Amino acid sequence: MRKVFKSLCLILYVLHSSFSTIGQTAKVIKPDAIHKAWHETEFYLFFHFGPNTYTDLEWGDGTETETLFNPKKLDCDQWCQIAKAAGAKGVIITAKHHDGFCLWPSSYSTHTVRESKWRDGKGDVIKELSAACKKHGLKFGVYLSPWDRNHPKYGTPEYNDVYASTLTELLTGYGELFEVWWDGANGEGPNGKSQVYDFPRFEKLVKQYQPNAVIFSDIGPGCRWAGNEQGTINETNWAMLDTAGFGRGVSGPPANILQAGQENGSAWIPAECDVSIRPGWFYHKAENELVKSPEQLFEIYLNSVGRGANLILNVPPNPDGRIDQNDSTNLVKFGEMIAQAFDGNLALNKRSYCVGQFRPIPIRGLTDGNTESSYRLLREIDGSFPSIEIDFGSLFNINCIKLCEQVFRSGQQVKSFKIDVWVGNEWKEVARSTTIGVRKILRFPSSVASKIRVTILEARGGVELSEIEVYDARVGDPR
């Protein structure tokens, strides 16, 4: 009888395992270790700084005299201190914008800090910021515009040599970089000609000298533009993308593809959301009263980082070389809001269960505060997924949940899910959403509940969750 029982269990297990592979015909695309580190960075600041800071322009034309640039009170320590207070884990600076002015004394240009009056021509903004980042434990990255409205070689084959050389200076002279940032701008140079950029060559240089750096552009290859400059990503956000047939700039993928990604995309190219704390990207005194509020920044955070993307928030230094008081005040308050909202994970170390067609199974790995541990959901005989229930042990006010898939082992799989809370003596649905991916932060109307339930409604294949966190996030409560 015991042998018969064991045989029956084996048959049921095989059948269960077979049904658990429903929908897994699509290739599983997974991020590598470099992407893992990038995803964990989550939020960082952008510093647009250069001649435009002094001319009150957004795009300089390359004819600006170098003596304009003179940040007499430059304080990169202050920049990094504010970044830390805001909760940022890194910074990226416009080492060279479209005007061609280099914030370091490049050997391949005469339009640099070397020709300015600042530090008697011996200054190097990139060096000072790199050192400040190291001091304050922040990651460091650079933006280097391929467009150059000053260099006489722009619009000729020789310019690709010039750009490769300036890029190499940045890649080899300022420590480890976590990201290299390219936009798609490609206008005319001083000779009236446009340039055909040799991006494959530039990518190889990044890989050679900074193998751990992620490259940002419309088509990656490391991470993609989110398709807008509002700092938000679509609720449905796949980290995969097909880039065949697309380029950078005007030939990039359409905004709707950049916003949502592609469920069956062939490469892991997650979204990065860019936005400025001001209406413009460079500092303009007239915008001092138009700085985004802490509440606006918090909403942007939820609609970018909270939807599985990374957020790069531009904070332009003023002509003195410091972050303006209005910006710094709101950034510090924003950092406090994030810390307050996600302080005290109510699900931490609470009992959790897998509840399906049979009796509940106690599980571990989803409420232990460790994103490396996980739990794989096997499909039921009918193809559905069992639910995950977390028992708080007593009543709590809750209004926010954070979910993470174990994308580094199983890829991004969830297409839709719902959240129920145990109120009184019954389950009450409080929220539904689409993709999860590396993270999904979902708010819902406040409820006093003793349990919460997560149910995967649809998935590409097998689902592996790595963590579930629950909060009473009073900041921006959607009641």
Given for the second form:
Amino acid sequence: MRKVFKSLCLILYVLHSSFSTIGQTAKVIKPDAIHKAWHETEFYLFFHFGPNTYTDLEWGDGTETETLFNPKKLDCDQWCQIAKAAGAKGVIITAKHHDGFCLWPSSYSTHTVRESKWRDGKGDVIKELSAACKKHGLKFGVYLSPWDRNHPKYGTPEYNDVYASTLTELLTGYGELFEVWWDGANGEGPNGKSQVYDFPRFEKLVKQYQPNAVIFSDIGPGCRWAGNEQGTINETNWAMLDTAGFGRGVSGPPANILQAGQENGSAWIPAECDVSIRPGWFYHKAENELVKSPEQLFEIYLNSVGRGANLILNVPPNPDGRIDQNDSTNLVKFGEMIAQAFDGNLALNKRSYCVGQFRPIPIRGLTDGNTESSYRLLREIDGSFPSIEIDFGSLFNINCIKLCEQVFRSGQQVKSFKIDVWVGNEWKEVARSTTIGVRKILRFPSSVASKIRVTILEARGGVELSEIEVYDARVGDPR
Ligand code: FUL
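Having seen the form predicted alone, could you give me the form predicted together with beta-L-fucopyranose (FUL)?
Next comes the full complex, this chain leading.
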């Protein structure tokens, strides 16, 4: 009889959990397969390169003579080797910055590598870099500045044709692109006029020729600017955003919205954090001693990638066409730091349980090293979530956890959670944070513990986690 009663309770509980989950579920926005590949790209390098590299400027005015551009030792292989060593999975280059100079011999401009003396006007930086990326297994993307301070047509409707044509050259001539990068700069051109950009037309071209590319801008549609140039995102970071009423540049969403996204936003537009390894975006000799340290880069990584955003780290090549010594040394050390910090997931293949009002239920899928397998948490009768416990089997020093939601099936749901560790026969809370999303990496003071417990405190609707990793990441100070 007791058994029957118990079973009945269990059935009622399961039914209740399912219904209460469904009842409370806010609209679920899910990323598609293109976004999935983009999220997996996590971290890539940005290369700002062009006439500014030679004039020591950040914004050229478009009158620079083409002969200035002469990277005598251009070595895109070296750029890619350093990107690989740093752990980057791709690169994006300024195919054209605001000065209008094209790093490829565009047929729609007379301000290009073709007019320079470099390789007798026969060179093509975009071609060399895309080939090097292919060779090194890196994804490739382009930044094509809509603002053009050189082109005589800028400020007239015909400039949109010029921009569409140059964009098409890049979309069709250099293999697969994973991202197309548009900033919102919209200043005056040589005729003193600014431009009304035809972005819907440009977006259509990207969709037509590079259907797997994600478009970056203040409002996406693929991914959004994070609202600062420090390479960091808010601790609370939703991948959703409402773009209605906003444009690019001055009409973009305010920084606080870009930083946090919107819990009930209607489209999946995740954040990309941009930052330069030096104070400026372009190479300046005077900044050679101001290259960010591996420790600074590691902090940036945790505050961007570790909060579910992607990181684009700018590393400007020098006038020779090579990555400078200080930048490459720090990048390689940074890559080693990441590899060392996340080597040896202590939760891998360890026993894990869902612990709620009933007996602990052994679960699989969260500690199997496979983000495709997952576990859906059903709410208790009182609406709370059961905890997930991982038993290491013996004592380990731990100070870092990585959590992933299965956003591709269930959307981003977690609003807050806490972490406890089992020390001296009791649970001790070591960390608390807000959203998880595609990933959250959280450091906490080192503890010697035999178990760890994750408790979701608040969520929008039903929560599906895909992986929990635990580390003894002996790098940097836990905050
Ligand atoms: C901005 C530009 O104005 C800067 O020069 C730099 O390229 C930065 C990444 O984007 O919009």
